[in-house]
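Shown next as structure tokens: one chain only, the form predicted alone.
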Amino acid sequence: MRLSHGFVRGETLSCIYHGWGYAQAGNCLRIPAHPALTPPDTIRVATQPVEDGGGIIWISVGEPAAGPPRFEGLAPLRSMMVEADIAALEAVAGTKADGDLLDYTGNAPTIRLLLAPQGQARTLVHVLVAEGSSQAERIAASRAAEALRRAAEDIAHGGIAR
């Protein structure tokens, strides 16, 4: 079971399947099936540098060259996986991405989408809204992002509605 499906208890990340607990340094601290055992240091997981950048968690593979970007005036709303490439997202939005950011209006106030390609036909999209957005604006932005996702996936699958 992947540790990304695990849970945090105190300062420990625990596997949801067996309950093994790991420290921030990656070493195993606890094996519930053997409570008296002190796990050897050889039982460990790889770790990566992590930083919270304005409500977005950034993970760097290796040492980061610089800190994460800051999106002043924006707050993260949600993240979603889109089974389409950036070109399909741009086609639906009717505009080109500026670096990793794509603006989309749809039927809501403009939202900013932080795009992270995940292979050739998959994109992780982080939806950002203006700080201080009302609940109604956040709901509208979430619905607009869902509509964008569906339309981009339809384009990626040859216009076949699912």
Contents of the next structure:
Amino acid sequence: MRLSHGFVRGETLSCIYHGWGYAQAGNCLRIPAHPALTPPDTIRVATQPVEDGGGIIWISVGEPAAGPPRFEGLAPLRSMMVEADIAALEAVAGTKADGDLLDYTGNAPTIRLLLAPQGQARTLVHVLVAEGSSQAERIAASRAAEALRRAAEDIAHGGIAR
Amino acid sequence: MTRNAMIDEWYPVGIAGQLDAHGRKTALMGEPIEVGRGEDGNAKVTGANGRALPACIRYGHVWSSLGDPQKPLFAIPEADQPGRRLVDVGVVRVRCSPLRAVENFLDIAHFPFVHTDILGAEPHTEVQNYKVEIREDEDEVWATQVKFYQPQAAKSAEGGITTEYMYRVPAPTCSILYKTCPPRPGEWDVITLFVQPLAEDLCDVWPWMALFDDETPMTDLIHFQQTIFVQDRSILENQIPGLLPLDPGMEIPTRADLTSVAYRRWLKRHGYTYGAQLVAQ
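Switch from the form predicted alone to the form predicted in complex with its partner chain and print that structure.
Shown next: the complete complex, the earlier chain at its head.
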């Protein structure tokens, strides 16, 4: 079970399954099934440096050389999981990704997608829109992202893009 | 590659009350099968190429096997006890190993976190010591004297009670839970988890109950059990690794997990490895 399914209470990250709580250093603080037990120091999870930049939470694997990228003029809209790889998203967008960035212009204003592959056929996508977008523009951008997802998943499942 | 011992076991493949002549297409351990009612009125199960498979009806369900079962389906004596209501809960498709589904059913430490305010609630999270054994005569895994505080143990429970449980694993993908029966002290409610392995990482789960409860509408009994199981599904579909490890690895068992430890040991001893992760020896 990934700890990302879990919950934060105070300064402790807890697992959704059995409630084991972990400190910021990754060591286990608490095993609720055995409240009197002090967890041995060997029970610990890997930790990564984390930074909040421009409304996006970044982690780095290993020691980062620089801070996370900034996207001037853009603000985060939503995140979504796509059951397709980056190639399928590129095919629908009609453009190549620049590293982990893909700009997509459908019938709505351009949105920028931050791509985080999750294994072979799944991509976690964070959607950014222009800062100061109206509510109507944000809704349109959200729908455009969903249409992109559906089309990419059609390709991934052997279908033809709509 | 040796023949998997699980081939010769019985598995649930449908609800007996829903059998019809038309038949229902499903699968068993990767093989497409069809479950229907034959001209003689009995359950009829056909495998690939139309071969006839063993079939029987028991505990509200149709049971079948791809192989040659060496013994009859396990007994649940309480199923024939007068006064019990027998509840066909239905089916829940879960994208997980059939063995993972059973293991999760044997676990109580997750109640306060996954079934919050129903089967458990903080701060009542402690799992007290209980007894676990592999009963050699019956060849079953048993956990007894399991106790847990529950805010709403059953549809018929009013307010929190400390519930006592017993667990039984009589077959690799089936478990039977005996649970304190609020309206009838001295008797046990029976809640089962019958798991149909569709593939190593996909199963249909058929919960079934035999309860002393004359009050609660059938719909509510079914909804209660479905609510609980759908909460479990969100856990089961996200477990890593997907297959059940039978050898010690990354997971850290505690005393609360002794039932799971015994279940895994029993599976390994019998070579029940369909849905299991085998580490190179």
